[in-house]
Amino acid sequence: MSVQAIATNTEGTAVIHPAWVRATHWINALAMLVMIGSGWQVYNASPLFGFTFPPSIALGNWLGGALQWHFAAMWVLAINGLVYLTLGFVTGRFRRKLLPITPRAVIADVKAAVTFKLAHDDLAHYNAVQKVLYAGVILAGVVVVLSGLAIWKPVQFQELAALFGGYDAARYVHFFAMAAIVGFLVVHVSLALLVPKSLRAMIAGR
């Protein structure tokens, strides 16, 4: 079977989501709510700002067990990650789901979502307002992980340092792609309740 009858027979009128989007979505979900939780740990050690995250939020308890999880579920994330890029190129799904993505699409439905009447009945299809934020925590993932890998070994992917501008700057870059993947999931989160039938698509897949 064709990578093409592949796509069109896992997204046809009745699933949704194929099994492989909804394993990553979850594997995503959790090793990503890990590294969020370790990761602030690890800020507190050395804030970049004039702030701290209360511990209460924090996963580690003191740096060195903070650094331990974050570098686990880094790993989680970036193998489940490539697994899920590499199928969504593939099979096309991003290329149907998420393009085109224009100006004007973008802010007819920033409009209608700012005055609640965004459509949410057929949840096969993204509006734009939906692609642009899920292209973007792509982009912000992608970004993530190679800045936390500048930033873990800076001698070793000196290159990838350097892409940064520098380890300090790569501490910088990374706080701000992970802060943009946290406003995504209280958004990401907050729509899913609202319509709680997308939850249903993405345990189920129907």
The other form holds:
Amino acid sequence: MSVQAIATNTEGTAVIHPAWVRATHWINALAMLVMIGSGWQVYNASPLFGFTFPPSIALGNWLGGALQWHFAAMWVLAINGLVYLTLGFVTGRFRRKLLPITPRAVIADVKAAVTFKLAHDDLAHYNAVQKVLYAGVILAGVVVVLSGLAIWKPVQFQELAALFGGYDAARYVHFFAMAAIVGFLVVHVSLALLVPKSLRAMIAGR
Amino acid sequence: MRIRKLIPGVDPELLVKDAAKLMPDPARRNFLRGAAGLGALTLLTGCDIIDGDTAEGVLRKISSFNDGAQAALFSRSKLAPTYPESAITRPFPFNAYYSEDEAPVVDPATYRFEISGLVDNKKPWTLDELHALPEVSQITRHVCVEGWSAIGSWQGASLGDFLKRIGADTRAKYVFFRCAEGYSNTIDMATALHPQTQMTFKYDNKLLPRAYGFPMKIRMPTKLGYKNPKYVVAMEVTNTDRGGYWENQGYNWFGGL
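Please move on to the form predicted together with the partner chain, as the form predicted alone is already shown.
Full assembly next; the chain just shown is listed first.
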């Protein structure tokens, strides 16, 4: 009996998420939570808008502590993210899972979703809304890291900072990329809890 | 364990008030025992009480690792962007851990810039002697660790040229600055020798006002604001890291931009 046959026979399903996807997913989840929580505390030291984040949900206790968290977790986020992106391209998973994205399919699936007719029976296949969200959050992740680098090193990486419109503008880009990721998180976690087998697939692989 | 003196001339109550502004409610300290939040506590107790494998210890180690990463990223020749006069932020903000009326008052007549450490000529410098040094000027962005930034105009003498003039051993690792109110900074020699690192005597072509650090500020557009000391009264060229006011409380040591 071939390995694949064994895989298909147990539980009757094939692997949906290979081990590298699951590992990078959960490492990213942890790093993102630390980055977002500490980032909120950093934001509070000099808010861009007329509000601050409740300190009870921010990480690090004070600016110095938050910065230590932020600049520790950044290595985990960036290295893990690079591994994920590299494997995503090299293995062809991004192409297979996320492409093509056509406006027509997105509009049709959004309509289906808001009328609660959107099927998600086959976990191995993403509908157009999922494709847009997953591709979008990967893009937001790239933007949040690049704009973060621009804020961290506006002299050594001044070309990058200039690309974002300068130091001050890069702070806004960094904030909105964070907001996009948090927005994604809310939808993503809600849906994962509504469809528990999708959560199981991200833990056990199938 | 490091011994830290309370800052002479600064009202301890004010200091506590300031620390309290930055520090969270003690009740909120449960989550991971407050990373470097304890830093402010050590300021008040006068010694570092944390070492070992606590979350704070690990975070401090990573922060030290980040010092090395930033030193590797630092380019001696890469200049901070400069701006036209029209870009200057007016009024340029006053910023310190005390209020503006608490800023030190230094008497220019008795002021002496003290030099010590790995230097051939340790003669103290009067303000007139310092003002006679060849003038350099810059309009650069001051970036605060809090996130805000402001563009200012600073004039003074090149620190790198001054170090060579007094026969400093530029192979030494650090330059340490002590300030009138007890503030301090240790910086890396590479940054001390950076072409834009300036012993600042003027702001916007006028004698440095008290609020901005009279009689001398060290302006480094390649470092965060807290690494730009004001009211500087002494300098030491050394191979020993003497830390700094905020660095000892948990802000990153290198503080590079």
